[in-house]
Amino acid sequence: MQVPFYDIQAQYKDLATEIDSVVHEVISSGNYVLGNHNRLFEEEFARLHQVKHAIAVHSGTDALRIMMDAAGITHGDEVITTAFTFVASVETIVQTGARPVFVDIDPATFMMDPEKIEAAITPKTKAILPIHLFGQLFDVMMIGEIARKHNLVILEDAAQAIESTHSGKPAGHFGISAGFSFYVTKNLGAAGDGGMITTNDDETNERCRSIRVHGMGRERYYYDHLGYTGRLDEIQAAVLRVKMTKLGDWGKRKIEIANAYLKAFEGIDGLTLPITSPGNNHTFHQFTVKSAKRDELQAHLKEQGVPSMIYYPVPIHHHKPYLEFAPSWNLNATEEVSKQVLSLPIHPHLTDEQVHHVIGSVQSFF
């Protein structure tokens, strides 16, 4: 058997109708830059976060970029995160002529361990960048505690935090904004790229709305910041709009296959499970189990007809252009958990018997 760990195509056909009916009226309609449904996405998108303002953007990097620009981030400054993420996270940071500060994770959750943070506070650290990982909630509490005594900014990467949530909460609560990504691959995706930004501030959603059109401000051809072409595509916001109406259904069925796996495989020497931090929940953007074996066992599956993906295999700061920035003291538990790490197939278009498969074939390896 083989198993997809995407399935766009399924996805596709679940709304074909109504996906092929709203791209032809955008189409025809010739409204093809920042239109009706441009409106109406961001406004869905509010509610469905239950913030203020959503300003949608051209992608998830295009979100943490604009935001950052807003927040202020400059030359000079530095920025507080991690190097086990997509290394979105981090060039944004650079191209804004910051310095990124990587503190370690916890390895049981793979994001930023609050109690790290401080020790990594100086006089030019303007913010913390968390980064909301495989579908739950960092530590909000703790590191909004940090924040507000070091009267730091905190900006959310919540790229994989569509729909989660601290205490009934969701991702976009808990920073002066979040950056989200409609990337194919995402619980929520486009049929190509896409980003949105929240916030609950009133000055940051506009600073947020100039620079994603140049910096333009109420008047037209009349600029108040440097800014970008960073508007989300109208007939991607069509195509996101029909897609948040499967939303809930395709999470429940994540949920599903999160939750027959973490059954069958509990107990299982030598294979880590992921949890859900406390007052979470889970939206399982990924399903990422750690072992030791991490090699071996990516090579069964694929015997067996089951893909598998490494997020991330090697940390941020090993890579070429980031060298500079490693910084001085260490990263074990993000060394670590990158030699470990792998995300099994988990798309709400998986059969019961691929699922049913998947489990057998972790279990054989073991």
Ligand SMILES: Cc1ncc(COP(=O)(O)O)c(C=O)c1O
Second form
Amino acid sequence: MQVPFYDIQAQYKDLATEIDSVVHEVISSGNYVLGNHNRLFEEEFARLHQVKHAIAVHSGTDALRIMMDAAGITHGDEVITTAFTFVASVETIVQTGARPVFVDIDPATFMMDPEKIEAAITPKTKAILPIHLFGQLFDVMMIGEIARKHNLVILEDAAQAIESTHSGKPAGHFGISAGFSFYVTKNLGAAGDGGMITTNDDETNERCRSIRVHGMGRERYYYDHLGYTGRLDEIQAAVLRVKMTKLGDWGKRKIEIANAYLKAFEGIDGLTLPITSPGNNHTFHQFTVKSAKRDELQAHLKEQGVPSMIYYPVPIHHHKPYLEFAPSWNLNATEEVSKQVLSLPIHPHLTDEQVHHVIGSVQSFF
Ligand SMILES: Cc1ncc(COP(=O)(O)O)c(C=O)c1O
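Please give the corresponding structure for the form predicted together with the named molecule, as opposed to the form predicted on its own shown earlier.
Then the entire complex follows, led off by the chain already shown.
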């Protein structure tokens, strides 16, 4: 049996009639830029995440970049983040001219260790950019407290945290703004690229909307900020609105699969299972285990027809463009975790048979 790691075509098949219809509607309407679907998608996403404003943008990366510009992050500033993430979290900091300052992660949750933040704060620190990784939220309470104490802005990288909550509050409630991604393989994936910024702050909303269109003010061809072509395509907004109707069902199925894995793998010696932090609702964007024999486990699974992914094999500060940002302190947990993590297939279209095959293949290794 060959298990697919993702199944994007199956998602399309679930909604083919509706998707074909809206794509045709947009193409034939000629309204390709910031049309009705964009406006409605922003309203629907804001409702889903219980926030005042949602600003649709071209990608999760653009969301982060625009959020940082809106928060005034610039040359000479420092932004505290982690090196165990997708590169966009850090790339966008560097692009503003600010310096990314890496603190270590909690090896159990894979996310920023709040205990490590205060030692990294300097007079240049402007913001903290923690990442909600794999479908659950970072330690929003402790990181929030530290940010308040030191008068720092929190920018939430919520690319992997659509519908993830802490104490019932979704990502986007814990910082000045949050950036979501609709990259194809995300829990809500576009037919291409897409992203969203959410904020409860009116001024941030105004700035992000302006920066998204070249920094244009209320009057056409008058500019208040440096900006980008950062808009979400109307076709993507239309497709995402259709896919959002299935988010609940797809999310439930993922949790069912996660629970089946957690139950089946409980107590396996040499395998560490993902934990859900107290107060969090985990949406399992990824189901990520740890093992000292990760590479052997991955090879064994491959032989059984079970693909797996390593998110993320090399911490960001070891890559060429980021070498100069390696901190003077150690990032032991970051280093160790990147050698041990393995993400198993967990998409909503896995059949029960495929889930059992994944379970059996992991069990047979141990
Ligand atoms: C943690 C994280 N941040 C940022 C991004 C960037 O999003 P995008 O690929 O939509 O630009 C991604 C997704 O790919 C991500 O996983």
